[in-house]
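Here's a solo chain for you in structure tokens, the form predicted on its own.
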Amino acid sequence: MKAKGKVFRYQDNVDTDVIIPARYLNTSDPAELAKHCMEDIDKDFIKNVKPGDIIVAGKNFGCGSSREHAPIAIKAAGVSCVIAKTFARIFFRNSINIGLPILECEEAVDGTDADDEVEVDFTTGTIRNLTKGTTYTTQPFPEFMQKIIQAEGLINYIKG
């Protein structure tokens, strides 16, 4: 299991709020909740995101909010996978809930920029900065926490 995609890099403490704005928690359209992914802190973002890209932050990515929409706005928008310093716990639960890869790996914020290309091979937990030709090695997911990834969700996983 692999993504690889451009990175977008962001800071530290980036909540819930900002990764999908209150003001659109009308709708829980996984489509709909990606057209306003990061628009607070990042308004390009979503024109410029492409399928497989990465973010990048520092610590405490997805404070704020336990709700199950930052996640899912940031999967549907085309992330394939979040590397952050630390994940709030309640974001961690909530992406691996549903499908979407996050992984914890300090070398590898602090040796990465925006616009960089990243592969992660969340089998071995290898991140390689293709753009720098550096490589970091991270805990990797348990298999059932791959399984759950795979199957795009706990709700698929438990179904099959």
Given for the second form:
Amino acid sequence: MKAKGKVFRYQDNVDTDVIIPARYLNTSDPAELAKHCMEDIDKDFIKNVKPGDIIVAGKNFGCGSSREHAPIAIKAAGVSCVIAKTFARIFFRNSINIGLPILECEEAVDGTDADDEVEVDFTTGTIRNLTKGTTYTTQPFPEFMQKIIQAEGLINYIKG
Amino acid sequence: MGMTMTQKILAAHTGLEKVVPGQLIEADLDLVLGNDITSPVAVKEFNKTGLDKVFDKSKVAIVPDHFTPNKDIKAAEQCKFIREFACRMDIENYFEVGEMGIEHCLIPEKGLAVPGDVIIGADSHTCTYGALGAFSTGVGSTDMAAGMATGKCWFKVPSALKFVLKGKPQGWVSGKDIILHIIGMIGVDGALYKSMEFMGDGLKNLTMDDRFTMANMAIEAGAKNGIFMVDERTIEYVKEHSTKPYKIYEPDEDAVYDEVYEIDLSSIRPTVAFPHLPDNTRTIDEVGDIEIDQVVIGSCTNGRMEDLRVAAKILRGRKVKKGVRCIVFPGTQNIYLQALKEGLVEDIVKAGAVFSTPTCGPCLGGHMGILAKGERAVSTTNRNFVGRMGHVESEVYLASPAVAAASAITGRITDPDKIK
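Given the form predicted on its own above, I would also like to look at the protein as it appears in the form predicted together with its partner chain.
Full assembly next; the chain just shown is listed first.
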């Protein structure tokens, strides 16, 4: 399992209210939600993001509300992976549960800038910054989490 | 090595003698909760399982409280969708407009959360029920769906921070000031993945409403759960509200905590969190001159009886400053009725504030009190993130009901002691 794309870089404490503002939560349609993804922190994000791109952020990414609409919006926007120093715990669960791969790696975050090209191998936990020629290793997903992500979420995995 | 309160509850719900931090477990659930924003996603996921009933129709609660009374057609459709599901599944604890309240005020009032329970809710402030000595945590919609299907949820056993409370809060200081003070001290990720466990002699000086407010905001420090040691006051509350059996868990004497903080409640001042994070706190003495446009008093954090009593006490016989909007919303219909009986609604309305039906609306910028560009609000809610209550260039200052009510009168953030 791999991901590759251009980096969108954000700071610490990106909360779920800026990932998907509550004013858009009168729907749960992924495509609708994606249209407003990151709107309150980066209004050009949705214009610029391409399938496969990667979000890289500081600590406590996804803090605040439990809205699963946040990882749903990120995934539906085409993002292939989020790398952060740490994740807020509900966001972490929600991402795995809907099949959005996320990784914690402080060094990779510190060594990555916006627009870098990054490749991630989830099986080995390897993060390669192709622009800078650097490589980082983090804890790979245990097998059951890889299976949940491959099944596109927990419910499909359970049904599996 | 002994266990914390949280670890003991989780062990008991997993059928294990002992659990250790980091251990992955699958625990039995006493209650699975959702609201009108998170339940539609959960129901869609649940439907994929093909099941025609939930694991236990008495252990699921659905409370449409966020965008209700329905704010627009899409919100109405979402509510209709979950109403039909609740009806089809014969969910015993579905609360319609008219009987509902803000979920985290309603669930304890209805006696659905008791000491020793394991509760998940698809709402981050589900941690509120830790005030009753339960393990209670926020999850997402998929976890809610799986919980409704199986009655189980997997957890990583958390380590914990211990807060030993001493002394008595002074003057207008309430649970809100204490928890803002603590979040300011440890930061918005200070308790990430961990439990916050509250105990100590000072507990006897905190009312249940203080404790609900404090447990409610554990998530604003990143915590998995906040939990209070059970005392006579907790038991009194539970006996008054619930017939469910309960079990009291206390931490082992040799329980291991990552950190121990001693908090002298008598030294805490009224505290305000400035934009745009709950840990950006200042005491009321350090606030400076901040003019405001709106005051919001209510929410799952501060929409309970004592909150309304304090607000009414300050507003009684005074007037909200011309040009300032003051919006008060009670947590539940029972709280609404009690406020009517005590004459609080009259005090509040005569002061020139509005008194709303229970709803989460303004807290998350949903409806009933949205901020325009450049506007500032003092709010007794729980989050002051960018754009939380409206325009991306608006500002939210988090405070207690006393500070909020005092600020409504002067039009600037005000120490309630300075109101003449």
